[in-house]
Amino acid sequence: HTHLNYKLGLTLQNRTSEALTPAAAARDEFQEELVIRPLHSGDIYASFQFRTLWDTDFLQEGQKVSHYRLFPKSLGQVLSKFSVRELHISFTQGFWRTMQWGQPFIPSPPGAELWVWFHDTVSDVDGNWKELTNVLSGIFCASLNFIDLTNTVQPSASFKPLGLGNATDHRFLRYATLPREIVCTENLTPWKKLLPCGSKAGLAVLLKSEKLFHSSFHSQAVHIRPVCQDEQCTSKAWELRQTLNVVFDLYTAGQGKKEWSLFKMFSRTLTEACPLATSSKVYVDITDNPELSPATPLLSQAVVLGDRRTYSVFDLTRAETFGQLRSLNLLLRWKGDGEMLRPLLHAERYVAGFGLQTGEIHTVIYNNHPYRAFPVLLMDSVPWYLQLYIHTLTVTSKSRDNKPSYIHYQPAKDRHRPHLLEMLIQLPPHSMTEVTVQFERALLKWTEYTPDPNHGFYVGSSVVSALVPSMVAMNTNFTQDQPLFSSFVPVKEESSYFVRVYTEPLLVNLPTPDFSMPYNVICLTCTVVAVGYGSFYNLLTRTFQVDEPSLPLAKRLANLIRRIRGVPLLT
């Protein structure tokens, strides 16, 4: 009774939407896409993307927009409210391995990444950006609210607008990272709330917390910018892309075998689309031929990441892809013997270095393409009480210098902004680049602290952005109706890809107090205050009575032969 509740509430709104405003209920259309793509590790890569596409303008003078169908009012009055043009949030735990998994569809760090672009009629960007911050931290239910100025950034090269308009003017943006930010159920829930059917029809059914949190790689993450409805960009629209993937581990599941299904890997099965998707499908990569059951006679082809897959599809629109059980299970079995194809980059970080007065931060790039050589640009974002010396900075390549040919550095402020630098590199064919920069640890106050100091203080990703040489000809046409995985960034030549790749986050100490100090010295002056205070107090505060000297041995018996015969006794 209560799914059919659900689903005549459904009806009933979308009637009494297009009764209401016809013209406007049909600007807008919603799209979801799951993505299984079996890994050679044994483990299960899923990848859920929900797509909002809304014709309307946010932004415009003297319009408000007051009615929502689809789209979210939460993030539509955000938009409006602090003038946004491009807003990308994720919340990631666990590092993608991507020596073992290959490249993600969208990469995010580990923790909570933020980075907004603002129009540029916005006054004051920083005082919007405070303000923003605030606001997804209530809607997320995240610990957003600790983005300040001193762990905000400008890039001036790596983050460029993913929609319209070219943006150059850097000042209109703003980074940040939270590589500490925990990811749990009560962050789940909220992103779940945004979808227009929520969690009760669709996809989304299978988005289980507990299962999803069980796993090895968990990241959501919300895209909001605005984007061409057609190839040539008559129309145009806001795009909210929600995405959520997440990795799950062969052995931490309890099987030891490579074989898997949707009920294994989220406890539930799917038995229909979300009625107000206009497309609702599910992919599967049988490019290294895993036995898949049931089997489809729907095929898709597409060059993903520089590769060319081959997936099964399945329409949850179409009755028929549920068969006479109305429920869809998948079950895919396959050996993975085959080899995996190496990303064409790859970076790492580390710190090197002994005691806790100075150090040295080493980034590793690793070029793995036969032949060819292409640049990179490497963003690094380090907290403001790591002193760099930026005289130190070198950058090898094969056991040879290699100048970048583009720096950026802002130099950090105490306790008010972190160290920002940016650096275009060639990366020569299959080489490895290290960038290596020395640092000094600076003494914090002691109220500076975390409550747990000597776990170290955690230094965000380090952020290595590429136009990657594709070893296939790459899509370059823009159709509606291609999958959703390999639409988020567009392409713009057929010779090479976008790819972002996130570093692992530091973990860094810094000279600590002993803190235990302070204990002790409240044990001991509590101890000398109560043997001393409560002696003298007790002096102060007793009452002293004169205890007169007891009689002799002889007197006392003579008094009592005396009391006896009733004669007076002696004194």
The other form holds:
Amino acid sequence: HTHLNYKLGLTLQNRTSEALTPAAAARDEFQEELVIRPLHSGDIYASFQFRTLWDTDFLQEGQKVSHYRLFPKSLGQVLSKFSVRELHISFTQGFWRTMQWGQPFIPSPPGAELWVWFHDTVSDVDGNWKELTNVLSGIFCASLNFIDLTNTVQPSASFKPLGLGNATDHRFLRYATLPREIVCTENLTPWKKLLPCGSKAGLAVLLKSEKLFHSSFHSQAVHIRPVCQDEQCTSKAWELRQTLNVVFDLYTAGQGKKEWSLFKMFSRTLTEACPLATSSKVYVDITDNPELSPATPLLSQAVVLGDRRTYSVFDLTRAETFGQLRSLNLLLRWKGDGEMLRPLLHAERYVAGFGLQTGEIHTVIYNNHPYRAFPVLLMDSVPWYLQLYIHTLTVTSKSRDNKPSYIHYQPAKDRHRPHLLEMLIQLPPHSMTEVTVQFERALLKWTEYTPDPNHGFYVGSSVVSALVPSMVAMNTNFTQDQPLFSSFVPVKEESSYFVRVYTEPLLVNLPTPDFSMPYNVICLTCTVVAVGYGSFYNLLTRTFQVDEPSLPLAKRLANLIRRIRGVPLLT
Amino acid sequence: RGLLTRLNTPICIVCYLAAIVWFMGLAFEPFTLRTDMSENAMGSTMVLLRGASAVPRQGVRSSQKTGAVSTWLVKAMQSRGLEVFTQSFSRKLPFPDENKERYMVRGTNVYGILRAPRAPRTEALVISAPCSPGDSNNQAVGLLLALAQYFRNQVYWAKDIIFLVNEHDLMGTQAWLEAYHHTNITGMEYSPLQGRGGSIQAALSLELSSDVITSLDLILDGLNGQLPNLDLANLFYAFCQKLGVLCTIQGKLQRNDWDTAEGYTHAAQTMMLMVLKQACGRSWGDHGLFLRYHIEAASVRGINSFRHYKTDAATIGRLLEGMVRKLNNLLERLHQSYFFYLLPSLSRFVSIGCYMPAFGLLVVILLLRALDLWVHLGAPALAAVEGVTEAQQPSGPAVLTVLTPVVISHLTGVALYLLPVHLQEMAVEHFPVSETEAVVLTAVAIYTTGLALPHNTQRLLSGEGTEQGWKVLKLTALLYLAVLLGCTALINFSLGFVLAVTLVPITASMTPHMPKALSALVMVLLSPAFTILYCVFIYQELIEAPVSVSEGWMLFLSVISQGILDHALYGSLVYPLLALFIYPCWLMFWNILFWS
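I have the form predicted on its own already, so could you send the form predicted together with the partner chain?
Full complex below, order starting with the chain above.
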């Protein structure tokens, strides 16, 4: 009884303190959103975003934040403990097929990717980074603890902070990828736990692992960054964006029909918004005029990734969205026979050559824009056991040498640091640019091989970042919809957009010794020891005695009779 | 030392006989090992086979009549949900290939990639089917498309699967592989590939020429005698057993009566066929070119031998499905089992440890003879310590006497390697022969001309050949041959062994003091060219298609032209090895015979 009283008192106290000191309880809000986009290949792309905004500053001196409402406490503590200014982490299973699917809303490389900007007051960045990766690996149940100095780089230009602040000193940036990381339910569960409603209500009810992992592509991410509280930007707020992108395969699940419903995708329907959310919306891309039911009068137009798209909007905070059945099951049927807009920027990578001594990494970047050239920033991080011959680096476009205007190269140190290569390359219009560099495969020490050395060793994706000229600016037909006075000079925001394209990771075989050999040697040695030494030891330690030969049966019988008769026995 | 020099000849004879007996004993079943799956990932895992049905044969046939195969294939693959790409290639052969009737080759490869869900494009498997104009392999293409359709609807793929339909059989494969790995070893012209699937782990090639399949033949021998990992053969055998499909290797069924004479002969024949095929160093199926890139590959060929037993297409589909699924399960590249082996049957194999002694015994003869010569050469040298001035004098010319024949025979070898292809135009102008005949006959002519050289060599030299001179030359030649054969056998055991069997007896026994005419005849009969001729006859005998002498001669000529073409087109090393090394080495011994 007292316990209950105590608990009640505590909650009351909390309530009152909140009411009494409004300054202490900073404003926070939560938004959730789902975008569904039918793709031309017949697949369907669903992108979830959950955004928590909190008007407080963890990093402020002398202020200890201990009262958490919507913002997950585990992350908040990590941010303040390690003085993190910005944190981006993604877990991806599969490869985003740019040529079939177009650009994703939030790109990510296969495996795990983590990049963090530390606050410039941090003195031991490497130490903080090491500890942070270990803590995050606990939070997300992932092998992020495999991130160490041998796969961490400090890109000088490719990863600029996305939030507030003008940090340019890349000593406070750490970037690492784990291309081998496999993402599964054990990573999804902790990710869902960070949501204010968990997976109990709102859009998160759709996140059931048995459907999410029955897809062609799955990617989940957490992005934390400081943003402005208001337009004047007098004080900082923290933004946490949790995103989850998934592409469902039409062929394997839909038997060739281009027809989808929320229930088919997630085996759930929507019944309510998350009660804690200020906004909860579902957007469906209807630019290509799919049949959508139930229909909604709410439409929204936006320029997304340089392309003008039209969306139907379903507001889950309004009761009429759910209709009579109290549940929302979107049904989508589309032809999808129109030509897809060719992605303007696209990159791929492969290993050339054969044999186990040398090889060549080829990175091919395509600019599909018919008349505009634009620069891209290419970042490559190659593990030390591929020894790059940087003098063989060539960049060719249209079979002509293309000299990069900026090169940042940090050579590897064996067993300490990977190679980092960053280049600013101008891509001519409608061209294919090939970047090649030769490498030699290092011979590892025998303890450095993974348990499956014949599988090969991974090289993380290279990253192509660019401001791509927008298709909207290229298209002149849209003047019909817009007033003429507004469309002569293209608007800046619409004239180009930022994309990051990740290439596929590489699997490279290194010269591998026959590991069954030591095993054979061990077996042989053990046999020799057991048989040879054992018998020898036996011989040495045994005491020998002359064995009295036992008498033949006839003699024993004779002795028996002699004993009875009392005469001396035979020997 | 005394023992070795005194009993040198008997020991050599015993070694030679022991080598032959050892080799023939390899086919005897109790001496061989049973094959079993070493790769854990492919071992006991359950694979439920459902099989691809509905082979669209009709489509293939009708479209091939119209000739637009590649466009039809692109559409067919696209409709099955693959990412489809094409590659065009062209190649002008060094001289017309009369067997396949081609000279200017121009073709298109079509390939479709089935992307594995949630896989990062790092690993791939290849299923290929050669498709040439005419309808020789359209069953395989049909099966390939059916498999593609079936595989596309499955969710368990962990590796991308590339379905490749290559034109002009090996040349298409070569162009595709070179483009995939961005290499150019043979001067092929091709367009770059647009889509890739990462590092290829394994490949299967399908050849089904007829509607009715009674058995499946597994072909392993690749370029330069390379073999895929034995686990690939084990996998094929395991599924054939499971599905009750008759399977053969070298076209020979397996027999169970190893203890009878027929049983042994059968196993020995199968093994001999493998040795001969491996020795000739050409790729016996499309798979052979993959091996260079460390991709384990095998060809599966459907055989119609007009037996009662028939296998339907669905069963073959299930078999391939099973194999591909097990390969899909692989966590590492195939590496657990043997890479060097001989197969007397599909269920039995001879590992490198068992067959190498047979070769070792042959090479030991060369080394023993060399040791013997060294001892004999050393004896006068010991005497020379006392008479210093005498012994020093001949050492100067000795080097020259050795060097001249070595250089001249190697120059002949270079001529044999270079001239046939380069002189073809001149030959065609002056003689009424086709280009191919010109090349082959030039090669034969240069080969025979080489035999006349020793006399000229002697005339070039100022003085008479001394006793010591030929001994030094023979010592050099013996060691040279031993190293040559040793290196060859390490890469291609069969080639090394076949050459050793014929070359070792004459080279070991050759001296200038033997009766000239008889030994010259024996030497010619055991020269590399005649070895090829014998191999042709033995091979024809073993595949139960014996030929007459004239047919054999024609086959011999075509084998030579094929050897030269294989070298030019795919980088086979047998022709340069024979022309640049083995033949000059044999010429050195020829030189010794005519040492005057």
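Under this definition, the rigid core comprises the largest set of C-alpha atoms superposing within 1.5 Å between the forms. Note that the structure is predicted; figures quoted are calculated from it, not measured. Numbering follows the first chain given and starts at 1.
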Is Pro513 displaced by at least 2 Å at its C-alpha between the two forms when the rigid core is overlaid?
no
